[in-house]
Structure formats: structure tokens, C-alpha cells
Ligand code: ADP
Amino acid sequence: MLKIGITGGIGSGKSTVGRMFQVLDVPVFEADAEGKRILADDPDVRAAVTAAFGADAYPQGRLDRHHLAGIIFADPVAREKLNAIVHPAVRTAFGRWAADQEAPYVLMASALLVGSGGARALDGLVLVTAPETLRLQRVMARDDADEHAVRARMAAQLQEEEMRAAADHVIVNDDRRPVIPQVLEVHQALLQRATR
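How would this chain look by itself, in the form predicted alone?
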């Protein structure tokens, strides 16, 4: 079984493209959602985050996402520290999940695959891309966020050129080119590779 990453900047449409692969019976592991769950619930991760960022990360025993986000989006060193705690736990969860799947290939969807080094442990990478202005509009509408906040989140992510250099396949989600034929083309290429 091939383990393939699917990544892209915030607002690129990773989740939408991931759902298209699921329609094709491809199992998709949502690493970002799993990371949030692990950050909130995993006792070892909670202990490490509390040691690194203080008890204010979990007031009354519950994760304060807003407080933690305020720290990590303002400080790249703090962001790396948090990623070093959460990413290995997510990779372990993905390995367990993948072992339970029966498919020629599975997808791990994450915005941070390239920057975290997680892509190196996979058999390939699909990049979902969209123009920055369109990504900005999508996230502002989706999250009811202001432009400054969304741009700060974009700036915290790896630049698209670096993700593109690591990608084996690129799906353009620019609201002009049809996405479904691109997904089908990538799917066929991955099926062929998985059955060699």
C-alpha cells in the first residue's frame, strides 16, 4: 500500500479535493483534525505542551486554542516547539490508521507535510494549489476572519514554491479549471503505481 500526502496552503481546497478522493474509495486521514484531537486529549502531548508553554495552555484542564494560537503565530520558535511535540504523535496515529486500511493507496491530508518533514516518510505528495487572492477570500468567508488574521496564518505556512518543488502531482483549484478530471488523472496514476 502506498502512503501519499495531500497538502496545500490554507484555503487551497485540500479538504474538498480529499472528499473527491474519498468518493473514489480512497481512505483519507485528516492529519490536521487528528492533530487538534491529540493536542486536546492525548495525556503525553498535554504534559509536553504544558511544560513548554505553561498551565495557561489548558486552563481548567481544557485546551485554550486561542491562547496557544496567539503564542505560536507570533513566534516561529514557539511554533516549531509545538510542532515537534504534536507531529510525531500524528505520524504515529497515521501509521496505526494506515495499517487498518485495505486499499491500493491511502492519503494523509495536512497543510504542514513539507515543512514538518512528514512528507519524507511518505511515498509521494499531491499539492492542491490556488491563487493567493482566492485562498484569502475563501478563508475569510469560511472562518469569518479579517484579512490581517488570515494573512498572518498564511505567512506562518511554508511558501507554495517549496511545496511545489516537493510535489509529485499538482491539482489546480482556481475556480476556472475543472478539478474532478485532475483528481481522476492523479488517482489513475497512483493506482498504476500501487499495482506495479
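Complement to the form predicted alone: the form predicted together with the ligand:
If you are looking for partners or other molecules, they are not here, because only the chain is given.
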């Protein structure tokens, strides 16, 4: 079974495109959502986060996401530290999940695959891309957020050009090029690779 990443900047449409692959019976692992769940619930991760950031991370036993976000937003070293705890746990969860799937290939969807080393454990990478102004409009509409807040989230991510260099397949989701034919083309290519 091939393990393929699907990534893209916020608002590129990677979740939307991921659902198109799901319609084709491709199992999709939502790594960013899984990371949030693990941070809140996984006993080993909770212990490591408490050791690194103090008991205030889980007041009354429940994750204080805002407290932790405040720490890592201001401090790149703290962010790295948190990632070094959460990312390996997500990779382990992905490996376990993938072993349970019966499919020629599976997708791991994450905004953070390139640059975090996450792509190294994968057999390939699909990039979903869209112009920045369109991404901005989409996220403002989706999250009911203002431009400033969305731009701050975009600025914390890698630029799409950096992701493009690591991608084996690019799907352009710019409201101009039809997306479904591109998805079908990538799907066929991956099926062929998986059965080679």
C-alpha cells in the first residue's frame, strides 16, 4: 500500500479535494484533526506536554488550547518542542490506521507535511494550490474571520512555492480549471504506481 500526503496552504481546498478522493474509495487520514485529538486525549502526550509546559496546559484535567496557543505563537522554540511531542504520535496513529485499511493507496491530509519532516515517511505528495487572494476569500467566508486574522494564519505557514518543490502531483483549485478531472488523473496515476 502506498502512503501519499495531500497538502496545501489554508484555503487551498485540500479538505474539499480530499473528500473527492474519499468518494473514489480512497481512505483519508485527517492528520491535523488527529493531532488536536491526541494533544487533548493521549495520556503519553499529555504527560510530555505537562512536563514541557507545566500543569497549566491541562487545568482541571482538560486541555487549555488558548493557553498553549499563546505560548507557542510567541515562541518558535516552544512551537518546535510541542511539534516534537505531537508529530511522532500522529505518525504512529497514522501507521496504525493505515495498517487497518484495505486500499491500493491511502492519503494523509495535513497543512504541515512539508517542512515538518512529515513528508519523508510518505511515498509521494499531492499539492492542492490556489491563488492567495482566493484562499483568503475562502477562509474568511468559511471561518467567518477577518482578513487580518486569516493573513496571520497564512504567514505562519510555508509559502506554496516551497511546498511545490516537494510535490509529485499538483491539483490547481483556482475556480477556473475543473478539479474533478485533475483528481481522476492523479488517482489513476497513483493506482498504477500502487499496482506496479
